[in-house]
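Just one chain is shown here, as structure tokens, and it is the form predicted on its own.
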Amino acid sequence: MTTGADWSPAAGREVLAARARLLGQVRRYFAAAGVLEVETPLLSFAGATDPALASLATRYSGPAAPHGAALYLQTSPEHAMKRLLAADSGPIYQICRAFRDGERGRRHNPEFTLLEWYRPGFALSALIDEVVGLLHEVLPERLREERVSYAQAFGRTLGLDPHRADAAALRAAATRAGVPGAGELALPTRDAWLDLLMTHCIEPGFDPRAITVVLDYPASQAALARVRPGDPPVAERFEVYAGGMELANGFHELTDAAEQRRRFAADNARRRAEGLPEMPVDARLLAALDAGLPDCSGVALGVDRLLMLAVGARDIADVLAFPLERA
């Protein structure tokens, strides 16, 4: 049922205009690196094992598939870009839909408009490098830039470190913290405790004009990531934040097929224990990591949420033309 101005966009001209001109900016800036823009899928028979995202499904009726199949919406073009890079399509992006179901708030829509980018060749820091100096192209200010390990983050702001610490601890630092309802939380995981000391008591601590980048994360939030050996274990991971925001999330990519393999299993594992959905793996991204992926660094950034660092927005809703309530 929709009721007075629902027909109307919630962006006025002036923001859907900003878009504009930020998405002109970012091919630009891609065009003169020598990044190569391509297009995916939006459908996939495969949907994301990772238990922390929910992929949104429908059903294809037609021929060249079972059926009724089912088909899920992206979560990010991560898979299909990384079969483009299998193929020799060297450094690539993509500017495209995402969506991801039950994410909606003030800096979440189930449907939103994601960078991805894969530098063949390039050290995490390389990609950092670039990062930052995108953000610096697109900002209408010039931010200082802070690079922190996860370890380093939690030890400044809650005096623990991450790595080693248990469930019981950082439950403890949690209530500590004045963290709502912390004592009587039932998470199904240590890293499920991290995730929520980590939204609700470092990210807020995190200088809103500054780009921090965090660095290191635990091996068991490696997602795609490889993981370093070492005392102990780091994934090869980043986060950028600005505005107090998270923007981007990136990736020295795992090359292994049999730890990808291994990973999608664990990931439906866990899904299992905590009673979601199993999700179909990729099997054509296995193949093109068997047939043999560069050695690359990835990451994917928000451009919903760049857009509201850039005009000063401070709900999602503020740059969409159409937020979930008037889809």
The other form holds:
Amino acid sequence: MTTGADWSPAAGREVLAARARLLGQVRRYFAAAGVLEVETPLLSFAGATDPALASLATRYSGPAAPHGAALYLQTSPEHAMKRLLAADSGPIYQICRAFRDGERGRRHNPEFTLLEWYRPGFALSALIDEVVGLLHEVLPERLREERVSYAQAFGRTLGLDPHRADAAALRAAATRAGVPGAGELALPTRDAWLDLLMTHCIEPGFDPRAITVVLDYPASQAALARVRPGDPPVAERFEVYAGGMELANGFHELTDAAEQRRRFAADNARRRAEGLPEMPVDARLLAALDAGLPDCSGVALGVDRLLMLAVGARDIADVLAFPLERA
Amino acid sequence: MMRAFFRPLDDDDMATYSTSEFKSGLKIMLDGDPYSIIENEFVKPGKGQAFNRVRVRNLKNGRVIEKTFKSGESVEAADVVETDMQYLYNDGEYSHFMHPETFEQFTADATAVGDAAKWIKEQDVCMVTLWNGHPIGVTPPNFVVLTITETDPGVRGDTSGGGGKPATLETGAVVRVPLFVQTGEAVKVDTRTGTYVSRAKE
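Structure of the form predicted in complex with the partner chain, given the form predicted on its own:
Below is the entire complex, every chain and molecule, led by the chain shown above.
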């Protein structure tokens, strides 16, 4: 129940202007780089299977679905953009809204703006160079850059090997590092313990005045990235941190349809085990991979967080016209 | 009974809150003690486990600690009620309070009354924190008027208030007052900071 007293925007006029400027800079950057701007549906019959992502759902009834059909609001435009790539779109980018249920906090709003782009023929390192180049272009101040592997980040901060330590060792490390309540936490997977350490111990140690790129994630956190065989095998995935925030997540994209099918099934098996709803698998993405996704790297960057960094905002609400509470 | 009236409505005897309900002021049970949430932060990697990191105050001893929850977990609600009550008297061991509408009386030990003992007089209305119906904390009014029982005579004519001097109040509390304020006078004190505000008007 609202009285409407909070009708006015949360972000000030000058921040709204900074957002418009930022979007303009991004579009000019990609136009100059010959990357095509595209739009894909926000609503899809398929949802995200990743157990860490909760899709918002709605219903459509009418022509093409006279008896009504469930539609999911996208958690990212990844599937649709890969279908364009499989149809020989060439390099593409999109600025769109993404939606994630259950996420609201100082750096989260359930509806947020993503910049996602794909570069056929780019190795991961070339895409990282481009992300860093774009950040230098749009941020008012030039930040130092650091690249570190996931294993190095854990090794130097916690003195452990994140690829091999078991859940008990990770819990012990969290307790030693003073994560409050780590002793009593019940977490479902080894990866959840890695996430706890990443968010509570590793990330806070990154220089907020630097762009920190973390590389070579555990194979168990590959999501839609390729896994590079080795000892240990690692996901060809990177994350970009700046200003104490996770800004971007990129992959050397998985193109193997059979492997993608296995991962979707594994996601749904974990969903069943954790009592989460199973999600309809995106058969059109799988068919596109069967048809042939070109070798490519892709990345998604949180535009609202980038704007927070550009204007020095501490809370995502300060850069949104109408955050959830005023939506 | 008042307790039943204020209790969270729930079929179960044990009410719980999910992390989605966390906000500052929410009262929860941790390790057998009641706590009040001061700050709640939602932390989640883009592709990973979500957490709620909270700062909480122990309502029995005032100590502030931090705690991390897995988002979606549930925590037992603390049956904590904050209600205005009239301070009646101290019997040497316990302080007695009365609810102004139900006239129900409550006894609080020195730990529960804490620093409030320095400021409250009989008849004052305080905020009493009840846990499972028992007082565990007392918050005095923000401003109280108390009479000075002892202070140095000081220098007449000095109204600058620059230096000040200690003055003992009728409750035993000691506050710094300007030099011109004398024994027997009533002064207004801010209990949150323990500082003199002004002379009380007659």
